[in-house]
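One chain is shown next in structure tokens, namely the form predicted alone.
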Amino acid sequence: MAELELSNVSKRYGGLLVVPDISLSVGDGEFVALVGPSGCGKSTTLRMIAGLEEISGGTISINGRVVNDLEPDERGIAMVFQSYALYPHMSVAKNMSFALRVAGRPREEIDSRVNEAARILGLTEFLNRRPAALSGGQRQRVAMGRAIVRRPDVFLFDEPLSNLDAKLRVQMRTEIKRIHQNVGATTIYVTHDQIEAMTLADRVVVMNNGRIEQVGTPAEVYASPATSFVAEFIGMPPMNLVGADVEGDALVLDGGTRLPLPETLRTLPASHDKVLLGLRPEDIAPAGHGLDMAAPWSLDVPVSISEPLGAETLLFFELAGKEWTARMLSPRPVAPGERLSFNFDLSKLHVFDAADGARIN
């Protein structure tokens, strides 16, 4: 297991500079999931880290040692690709063995670390058997344990799941999570889905146009969102997100309709007279459909959409020029038209700088 250091590391193809300036830093054992759309850096950035593409600036550590000039196989790292890349002519054992044969390791080593891997993966029945013969998820664990035979300072993840199935994605989160606990290997892990990350990281790093965003623990960033970017990216739905002014005592959202000015924000400076607002779904729902709220207030709209999903049902409304997601618990049905009085619970309202997206409550 392993320290990983990133500082000021930057990488440019010509004259595009895809990745500006990235520092962080993982600590021993930690599970780091670096999530945001495609093309935000996130892949170049685990790539760089791997040794699979150069680095145009900065310096990346592992252990307190430089690693920049050194070959991928050097660096003591380990990497999951997103496709399983198994040699389809030999057996599971001789897959997960081959980067130790290639080194030449005693085969009673190499048999000893087969076989713990295959254990801790539920792997020993098929230790004989070719890739063609398993499933995707089967797979997938072969190729996990391909890595974890290696002993690694630390594991790369690079969207391991999205050739699966969704149920199976679920599945194999759990295994994941379970093989982390496990091993307690320092692991980065690259994703564009944000369930992944935030049901398998210890802390979480959002990222945005080659820039880190925020970094935090997934209740963090779900709580407390460092900027607007990050409030509408981390959540499912996402956060309700609208343009509005301080005037007074009121927050006037685009459209005209007032809200009262919550004591929170009522410090704010005259710099913040444009402000957006954030409220998300779980903290507006129908009269009696909801949770106990500390600063209700209410408006009459009709609903567009309803979604059912069992324990719960989304519904869907207009304001302020936006299309609002709300939950309501105890479900019952809603015909698409029918008017519903909804409660906003204004104490959690998050406030965002409309010209910059930085957080400011």
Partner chain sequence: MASTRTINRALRGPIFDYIMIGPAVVLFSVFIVWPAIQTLYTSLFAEPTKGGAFIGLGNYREMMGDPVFWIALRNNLIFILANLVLQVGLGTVLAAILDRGIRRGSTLMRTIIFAPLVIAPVAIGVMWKMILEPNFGLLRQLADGIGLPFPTQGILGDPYLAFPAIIGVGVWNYVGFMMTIMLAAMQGISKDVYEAARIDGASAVQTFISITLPGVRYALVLCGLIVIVGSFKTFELVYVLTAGGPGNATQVLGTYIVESAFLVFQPNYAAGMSVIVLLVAILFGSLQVYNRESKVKT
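To test you: the structure above is the form predicted alone. What is the structure of the form predicted in complex with the partner chain?
Only one chain is given; partner chains and other molecules are left out.
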């Protein structure tokens, strides 16, 4: 198993700086998810680790060995592609054994490793099939099997579940987690889907515009997002964010609504009179329909849309020129236009600098 270290890694295509400067340490056996919107540089970073893209600056080392100038196959990595990238004319067994055959490993070793991987992935009965004769989920497993048989130090996943339908995606997610627990290899997992990142990873790296916004456990990035970008990107439905001014002991939302400044925020530095306030939907609920709140503040507003999800209902309303989302735990029918009294748990407020989005509280 292995540790992976990226220090001051950058990537430049001609004059275009795609990844300016990334540093990241991944511990042995750790599962790290790179998450961010498309074009944020997460795939480029992964491909640099794999050796499919040249590194323009900085160093990448695996187990303390700098791999910048090593060919992909010399780095001790294995990669699972979004498109699976299976060899279409080879059987499942041939696909999985290709790397070992290229390396000239003895036949018994190849067979035993392929059979073992097939057993772990439930592919034993498909070993002689061609990829074209497999379902999407099975192809995904073959792609993973191809990685597993190589016994790599580091597993790299590039959006591996994006081509699957929603139900299969959830299943495969669990599968990947199980395999990681079985195999225990260091894993870098690129996804644009924050739920995948949150459910799978030990640590989540949120990226935007080629930069790392925050590195932390799923709980950390969720509970205390380091930037307004992370706040908005992590969590479904996303956090409500609204501009506000700090005026003495009050927060004045855009449009004039005044909120009392909660105790926890009394220490706000005076320089930040223009801020972004964030409150997650679960911290807003109609009176009597949410969890207990430490510092509730109430407002009567008409509901514009209600989305019953079964166990809970999402309620949308207008405030300060924005559409807000609230979460009602014990559902009851709500008609559009019905006025409800919403409780806001101001103790859960997230406050960000309006200018650079950095967390203040």
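This is a predicted model, so every value here is computed, not measured. Positions refer to the first chain, counted from 1. Think of the rigid core as the biggest set of C-alphas that the two forms share within 1.5 Å after superposition.
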item	value
Displaced residue check between these two forms: Met90, CA, 2 Å or over, core reference	yes
